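This document opens with one chain alone, in structure tokens, the form predicted on its own.
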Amino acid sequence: MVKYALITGASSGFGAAIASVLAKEGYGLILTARRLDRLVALKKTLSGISPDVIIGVMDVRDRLAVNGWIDQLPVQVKKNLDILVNNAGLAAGRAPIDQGEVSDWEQMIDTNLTGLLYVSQAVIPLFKARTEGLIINITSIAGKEAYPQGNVYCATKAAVDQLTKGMRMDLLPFGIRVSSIAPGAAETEFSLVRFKGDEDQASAVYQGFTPLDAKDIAEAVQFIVTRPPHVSIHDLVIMPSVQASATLFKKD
């Protein structure tokens, strides 16, 4: 029997790396994102490893689209959905609170928090029907500590951190485990998206030290999913060795 993992934001970065490690663990994959070309390429790469790869364009900010997409999955896939990785998220812009772009705020809130709620609410009934399942929320060190000009992004990740704790309590009677992973500085497309395609600004973020990469976080997911059923990993904070807090680094 093939067990399935649903990964949001799977087209690149953490999501693509998590898909790769879960494929090697023998999971069927349900991969969603907004960039179809990336998903098609990832499916081609992983189809020889995973027993089944299902891809689909899904904007987590659209509740009706999320519900419709989950509903249309094959019955056998839904019956064997075992893992949800809420990975879709982003930072948009970096500015003092009074100078922030409202459109950036809305994009972060709708993606990082509301979208996670929509996907979780659509999937949880499938887990409850089986009285088992695992939800992994990708948060951030920004959810543990605020930093200058990170205001709304930090707030959304702090909300997810608290939401994870509440989900764990609410879902305990149904045998559903809930974990979170909070990465520190990680070189993916994160900064490129935050600075809206400005490669110079994005690359400057990681100068002078070795950041985490997507594989580091994927291996943490692998650790969580391979624990026996009586073990629940509640919260992992993963930092580069040169990072002691959200803002304190030892750089060359």
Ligand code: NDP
Contents of the next structure:
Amino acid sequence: MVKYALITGASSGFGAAIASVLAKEGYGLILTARRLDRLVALKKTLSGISPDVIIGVMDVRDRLAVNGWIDQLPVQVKKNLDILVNNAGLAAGRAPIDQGEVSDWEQMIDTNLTGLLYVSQAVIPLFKARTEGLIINITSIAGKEAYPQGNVYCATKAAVDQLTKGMRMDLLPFGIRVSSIAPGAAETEFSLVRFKGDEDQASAVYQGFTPLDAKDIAEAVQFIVTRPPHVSIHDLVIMPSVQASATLFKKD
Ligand code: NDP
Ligand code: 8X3
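Can you swap the form predicted on its own for the form predicted in complex with the named molecule?
Every component of the complex follows; first up is the chain already shown.
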């Protein structure tokens, strides 16, 4: 019986790397994001490795679309959905609190927090029906410690950190495990998105030190999903060796 994992934000960075490790673990994949071309390419890559790869355009901010898309999955897939990785997210801009763009704030809150709630609410009934399931929320060091000009992004990740604890409590009676992973600086498309396509600004973030890469986080997911059923990993904080806090780096 193929077990399935649903990954949000699978078109890039952590999500794509997580898809790859879960394919190697033998999971069927349900890969979602907004960019279909990326998902099509990833499906092509992983189809020989995973027993089944389902892709779909899903903007996590659109509650009706989230519910509709998850609802239309084949019954056998929904019955065997075992893992949800709430990974879709972004930082938009970096500015002092009085100078932030309201549209950036809304995009971060709607994606990182509200979108994660929408997807979770659509999936949890499927897990409850099976009395098992695993939810992995991708938080951030930014949710543990705020940093200058990170304000709203940090707040969304702090909210998901708390939400993870609350979900774990509410889902305890149903055999559903809830984990979080809080990465430090990782070189993905994250900074390119944050700085709205400015490659110089984005690459400057990772100058002078070796950041994490997406595989580092995917391997942490692999660790979580391969624990036996009596073990729950609550929270992993994973940092580059030269990053001691949200703001303290040892750079060359
Ligand atoms: P990427 O920009 O490489 O990937 C982000 C993913 O989120 C993309 O696949 C993107 O897909 C998806 N996404 C964004 N908005 C939406 C949306 N509205 N609906 C559905 N999918 C969406 O960055 P990362 O891989 O680094 O980021 C993944 C997660 O990790 C995020 O939650 C981020 O906050 C978190 N994180 C990142 C860190 C880092 O330093 N890189 C450190 C700590 C946490 P598409 O555009 O196709 O929709
Ligand atoms: C992304 C890491 O420190 O740039 O969550 O906010 S950081």
